[in-house]
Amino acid sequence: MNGRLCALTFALLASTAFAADLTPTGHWSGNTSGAAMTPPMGWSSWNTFATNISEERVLGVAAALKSTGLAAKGYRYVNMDDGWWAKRRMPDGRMQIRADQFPSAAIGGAEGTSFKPFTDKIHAMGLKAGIYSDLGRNSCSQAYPSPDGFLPKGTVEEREIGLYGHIRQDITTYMHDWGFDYIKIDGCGLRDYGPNNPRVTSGNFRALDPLIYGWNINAANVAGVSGLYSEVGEALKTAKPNGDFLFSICVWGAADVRSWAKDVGNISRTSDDLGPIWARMLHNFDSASRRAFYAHPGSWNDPDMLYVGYGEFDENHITEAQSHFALWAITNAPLILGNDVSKMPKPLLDIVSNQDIIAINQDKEGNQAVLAYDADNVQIFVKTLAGGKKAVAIFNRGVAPAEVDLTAQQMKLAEDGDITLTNLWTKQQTKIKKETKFQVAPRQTLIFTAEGAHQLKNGTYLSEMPGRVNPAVDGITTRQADPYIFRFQTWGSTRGNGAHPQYAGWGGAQADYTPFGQTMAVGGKFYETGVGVLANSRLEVRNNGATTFSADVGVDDSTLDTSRPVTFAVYGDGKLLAKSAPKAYGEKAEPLTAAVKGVKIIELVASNAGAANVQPTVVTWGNAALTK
């Protein structure tokens, strides 16, 4: 990418961020359209069949979901990925299906082909059907053909099977006429067909000026990409007015998708593709695990489909397979299997069938687990469940056994009360007080439910309920170094000089940490719980019946911008309830309290005067809580 394009790209990103409005609306702006009040569960064809999919193969897996009992456990979506299309018929633009692989699609007549007979078969089994497309003119498999070579045939125009220029037509066909319930929409067509690309200069494809610029996660026309995905979202609401659809956004964490996909789609990829490799699983998991505030009922972080059954997660790697599944479950990732379920060994089937762990993922409160302890070798994640229980995962990332202390403080449970831990792998129960020790094997994840009195006796800390918090505006205006380092996949080759780190999170809102992963502190006082965010931010909070909001507010001691005071305000259903004095760097935190009885949407606004500068101001809502 040339320097002029880089400058244009980052100007586009900056202008998008500066346009954010801190004016309270009294409304929840996070997406609730579609059928994703809990993370979707099911199966996708890509990991097993790539583009070599067929009616027989897909229906065979659907039957296996039923016969293995997985469907009864919640695995209900049967999703076809890339490779189903024959061509776009001209001149009417109607999509045609590979009838040689999907014989029931050959209905003839004006339609030519239709997937309706196929989706009827899926629905008759009590399951849901999913389809795949791309937001550009062409797809990922056309940009990176798989060895089997099942690609669209015909003229240049007939091989343009992506949504670009056909969004309303295709979404109506797929979701209304053909009866699909789930659609995954990739972004290769917005990246890989620029005018200088060899695919285009060869005459095999028509140029489409990129909206995502190469393999740079930060280089994109954010408004252009988000606008097209938003157009798809509106088309889905028209095609499926009953709301029975699921919209999967796949731009691999690029185009600032963190900030807008939660308001547009039902799941959003946070990274490049997963592979059946331990190191890659860690990378993809990390891309989602620090985004607790960017997921809620209706929209979830997606670190890609599960690879249980292959590579380092097969039946010879049960510990790794258990960790992979448990980590996806506790972070509310979609539980989409990618293996051939009809050939699944029982030890692996037992892992993905674990009803107690599935229940953690499907908990109706929709709180993604929050990072309670973080080190190179060990992490502890804690999730608040409906009814007040906690789910806890202790994850040994390393290659040596680890002795791990689990404390009531980490779980935000009372230190002076009994705590009952239930191991969800063994079902063994243990009663503890204050803390306990575990021996955790290399690559092992212990996962528990924890029941006991809460640390905050008459309420809930905001960091315990991230599913009720939406960073409508998170204050990000410029790229910053952050704790998560993004790397694109190397795709099995070590040519070149490597997949170098890219800063991907840009300092988004964090639970119990600053936006850049540091301990929260204001005026020398440390806070173990709260919300860390940047100034010029607005957080929406769905009230849980509380009567009082409270927090200690101030400029965080870690900020690099120490020059400008920040004012904190609390709004209820759009009306100002409380406001701080301007707080300068180094000042002690100011207690801020607001009566919120009867309020539906609470909004927390932190603002400072003047234009945004290169170093954003880090602020802390220390001990932020809702109480009754």
Contents of the next structure:
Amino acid sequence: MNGRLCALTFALLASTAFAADLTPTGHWSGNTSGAAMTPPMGWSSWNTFATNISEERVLGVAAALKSTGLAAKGYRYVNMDDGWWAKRRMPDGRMQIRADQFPSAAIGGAEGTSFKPFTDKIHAMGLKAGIYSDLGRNSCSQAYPSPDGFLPKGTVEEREIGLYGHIRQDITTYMHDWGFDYIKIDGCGLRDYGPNNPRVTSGNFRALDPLIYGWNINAANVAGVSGLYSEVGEALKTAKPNGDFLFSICVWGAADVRSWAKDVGNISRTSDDLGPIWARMLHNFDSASRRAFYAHPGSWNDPDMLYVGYGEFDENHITEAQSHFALWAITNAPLILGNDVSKMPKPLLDIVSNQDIIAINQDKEGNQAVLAYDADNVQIFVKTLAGGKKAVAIFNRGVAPAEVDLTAQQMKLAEDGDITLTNLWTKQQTKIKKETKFQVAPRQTLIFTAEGAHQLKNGTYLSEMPGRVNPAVDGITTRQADPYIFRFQTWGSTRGNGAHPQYAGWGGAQADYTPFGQTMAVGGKFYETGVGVLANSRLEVRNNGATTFSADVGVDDSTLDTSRPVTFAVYGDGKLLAKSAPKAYGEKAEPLTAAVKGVKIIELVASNAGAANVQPTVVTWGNAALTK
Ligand code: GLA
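Structure of the form predicted in complex with alpha-D-galactopyranose, please, following the form predicted on its own?
Every chain and every other molecule in the complex is listed next, the one we just looked at coming first.
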């Protein structure tokens, strides 16, 4: 094929691919399998015990979850992380457990060892049991052994305890035979065992061509990683046909996981590991907090397990511990404790037992909080709860006290009505109108529920219901790292040349902002609310019983590409309901309305003439709302 022909074929293929992606399906494509209609709550062994886990230790924590009352508050998963495996038995490949540490596993017979007696004990306590694996041949602890760590023993092959080449076999063993309810699947095996790696050249491990290269977002084999995780998802559905499983994806924000985990897993890590360090908490929180549209009932952003109880979140740092917990709760993060619950000081226990804050996290509408005010020192997050109340977090990230205005507008509540704020730490109630002021101490998070008439009288803005919006196609064609994520020195070291933006997602669909963090504006008119997204996108919206969809649509004034007009279309259960004229840059927005009575899935498609976004075209669905 000559060069021109090749280029033409590629252009045709590219445009065909786009047309296909934007074709409305009438379906919700976000993951709803598994048992995660609200974020999971529980405990994991990693932050306290690392690989030094045992039956006695894990059951001790399970008992403590009961005796402290935490289990009754919803902390029900008891998860073993890395370190439980003895070896993969040859030649049948059946996994064997470290029976020296888990005595009840030594059942003998054909199986050799089994976790069934262990999960039976957990279940008898009314709790759920979690296990851990890796998607490569080897694990994270084999790549980064801790000094007192326990590692699988035996030949190279026997030490290959990861899922690679054994997905069906292992998932069946763990989830069906052994009866686990939760599985976390790590990704070190897909990253750290390349042919030139010293741990491989030494002969200790077999090479696996990496699918993930550090945090290089362009070198990662995204289809390879998502394909393997999807295989796990399918195996889980077979092993647990009743759907009682939780699938935790752990590739730390790499492999463009933001774009696909919402369709595959129940929770997905958005960043590298959290540590007991304030600045690290900022890093992990930021990796999840601007992704409200990328979470929904069934699939949540996971900024990692809670570090309450350690370092800058211990009993001498109550303000920090409260912030960490409140921020995780309002972001719909999993509430997975990591400390030794049996030794938990009362003030910390009180924080993670706060029923009102837990209720915000577990609210069944599943709307992750949206950024209502954003600055490096102060942020305000607002989450719409079932029934229409709001939850509000005012977060002072900085080192100086901050005077903060909280407005009805930020909460999307009516400016002329009474608003009742209930402080969820003190339970104190205040009535306000239009706006109020707070003094917020350094590192403090104030968290409230707010009750008042809605700004939009007869409906809901789409940015108030991100749990019902799925960016099935978000128009990103060039992966870029999110520069807004706090860049904390990696692993406490300053060797090398510094921390850099490392997680793809910049340019993704945003509630009330453009994809690049600007105020939305079309033809000179500003929009305080709406959906900001790139052209060549398709958003799926689960209708909430509304009869009308409406938005002012147009190319955003902040667009990078100003040359190509965009057409906006609204579909209801796969059928075209409304379509705009092609909207050019600088043109005023066009009001678009569609009758959606009885429609289940509304799809919002914004498309450019031509192929992919060479330079992104930023579009705005201003004031996008569902009304009755
Ligand atoms: C990775 C994960 C952690 C933990 C360890 C175990 O680093 O990100 O959460 O599971 O592996 O080795």
